[in-house]
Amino acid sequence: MKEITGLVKGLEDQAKLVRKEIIRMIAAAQSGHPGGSLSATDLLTALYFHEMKLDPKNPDWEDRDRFILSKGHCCPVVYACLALRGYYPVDTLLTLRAFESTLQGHPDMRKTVGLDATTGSLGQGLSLGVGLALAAKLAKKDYFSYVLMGDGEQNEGQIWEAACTAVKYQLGNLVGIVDQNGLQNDGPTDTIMPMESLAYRWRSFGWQVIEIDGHNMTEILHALSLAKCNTDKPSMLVCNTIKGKGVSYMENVVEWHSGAISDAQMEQAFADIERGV
């Protein structure tokens, strides 16, 4: 029990560092997508700092686990995780969106070490994940492929084509994650394109579905463990989250889907994150 408690506490502390770097880089760039990056921070911290097999010194390691950020505009959270894992110096984060920077406004695997896919157009990441998972299965490799999607992104039809394909080929090595924060660029997801219960929809497509609090590290770790135990069907984690999580003036505010952060706002955000609002 002490070991689990220590792991959870360590990951929670790590998530605070990730959140601070997200704020810092977007403030430096005066452009970016803080809301969805912050809502996914706990999920990606669990993946990058505990669950996934990775080697920053050998980023192209053939047997590594793969990660695809389907909601590519939220790349600051991935960039922060990669930097803090040692893929490149943390100061590189301050070049976000700069001309000729390795850290573009959407992930580009040709420029950024540690990325497994180039993303940006919503709805395509799960298809890429299916391809990677199928390749692993055919090659008899044991790596997993993880795909993070937004809840607004579930409006895209290609996602559901990929969902059918993953079930057909029994891709138990594929784990999808929906960051269900309830807001997308133009407003609440349930008014722009109502999807009713995402958990029900994914189950109806034949996936193993695990619905959790996407900010509860214990639940996240348990869900990721359950997903790896299912060998004959893909798993979908439907994660209830808060857009802008950890920063008081951003939480559940659709205007912080994207935007510039002032120095004063940055300092307020740091204070909020540190005390755990």
The other form holds:
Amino acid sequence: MKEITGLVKGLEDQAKLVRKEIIRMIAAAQSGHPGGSLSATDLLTALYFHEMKLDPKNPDWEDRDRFILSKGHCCPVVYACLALRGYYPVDTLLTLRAFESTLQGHPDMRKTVGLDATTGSLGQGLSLGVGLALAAKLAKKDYFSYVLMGDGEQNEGQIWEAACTAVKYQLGNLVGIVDQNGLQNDGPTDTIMPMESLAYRWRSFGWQVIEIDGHNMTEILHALSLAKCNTDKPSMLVCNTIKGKGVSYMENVVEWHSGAISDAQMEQAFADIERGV
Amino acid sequence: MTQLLRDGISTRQAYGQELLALPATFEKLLVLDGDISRSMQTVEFGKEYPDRHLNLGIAEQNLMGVAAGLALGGYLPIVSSYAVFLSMRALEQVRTSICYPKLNVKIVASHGGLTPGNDGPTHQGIEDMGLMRGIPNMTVIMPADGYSLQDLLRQACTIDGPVYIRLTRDAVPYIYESTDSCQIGKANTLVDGNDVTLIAIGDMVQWAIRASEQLAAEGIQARVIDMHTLKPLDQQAVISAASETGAIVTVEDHSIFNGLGSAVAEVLVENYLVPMKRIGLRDTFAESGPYEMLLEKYGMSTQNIYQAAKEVIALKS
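Hand over the structure of the form predicted in complex with the partner chain; the form predicted on its own is what we had up.
Every chain and every other molecule in the complex is listed next, the one we just looked at coming first.
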């Protein structure tokens, strides 16, 4: 019990560092997508700093677990995790979106060390994950493939094509994650294109669905373990989150889907994150 | 039949046959279908190699994405379906999931141009090569016969990156004597001549050869080039044809926009201007009907090629 408490506390502290780097790099770039990066931070911290089998010194290691950021605009959170995990210097983060930077506006696996896929056009990532999971199965390898999607992204039809394929091939080595923060670019998901309930939809497609609080580290760790236990069904973690989580003035504010951060706003954000909003 | 043209098979049939031999050389090869495997002639492959054959149903966008994922996992996926669906329904997946990261996916698209004749415009892929040509990192090929399909498919599998190969629904004559006749990116001169050049691709090569025979009967020596690789285009072959014959006609079973005619015109404009005409669909959908009657109605027959050759020759200064 003590061990788990220590692990959770450690990851919660790590998530704070990730959040600060997200704010710092978007402030430096003067553009980017903070809202959805912050809502996914606890999930990605759990993956990159605990759950996934990785070796930053050997980024192309064949047996590593794979991560695909289907909602590619939230790359700041992945870039921060990779830097803090030691794939490249943390200073590199300040070149986000800059001319000739290795950190493109959306993930480019040919430019950024540690990325497993190129993404950015919504709806395409789950199919990549299905292909990777199939490849693992065919090659009799035991790595897992994780795909993070947005809730607005669930509008895309290709996702549901991929959903069927994963069930057909019984891809128990595929774990999808929906960052259900309730806001998409133009407004609340239930007014732009209602998809309620996502858990019900995924379950009806034949997936193992685990619905959790996407900011509760204990629940996240538990769900990630549970997902790996079901060997003949793909799993979908439907995670209830808050867009802009951790920064008071960004939480649940649709305008912070994307935008520039001023110096004063950055200081305020650091204080909020440290305090734990 | 002329000496050059002998009874042949469709290039999709040649594809189905050649696939059976590929796993011996390419151990990571997989074939992905979208519920038209009988038509794509991949059924035998599926029987022979059930573990290498994946049928992902009627969902082409996902088909491309899964192929990309399999390539990320170290496999060599060949995606099989019709040109219309692979090039248009799944175009952005081809662009962003496959071409941008330059993944090792081969796309084999049958029913190119008017060869699906009676199926009608929904199944006649007339824009596909132009769309594919516009995407960086993509190679675009259309073999003229069964032998060249074998050569070009095999070579495509050795390229580390995306390749689009366009096939015919119906039989095309054999033009080559055997395999080992074609190299990706290198045009083949099938008929020598210095009065005009007919640059053709795919099923239209046969009609260009026939037009050259009609011209020869009048003492006009037309060069015929099989431009099986639309991209990267063999620019030197185009420039040589322009400088040595002084007039060019392009011949394609495709829209006159963005395909072979456009690609050749681009090279001529930047390098060596000579009179030129394009044979192809002139900004129109076709309709159901027998292939050869459609070619005639839409200005793409042997007679049209012959006529265009005479016109460009007349324009030579």
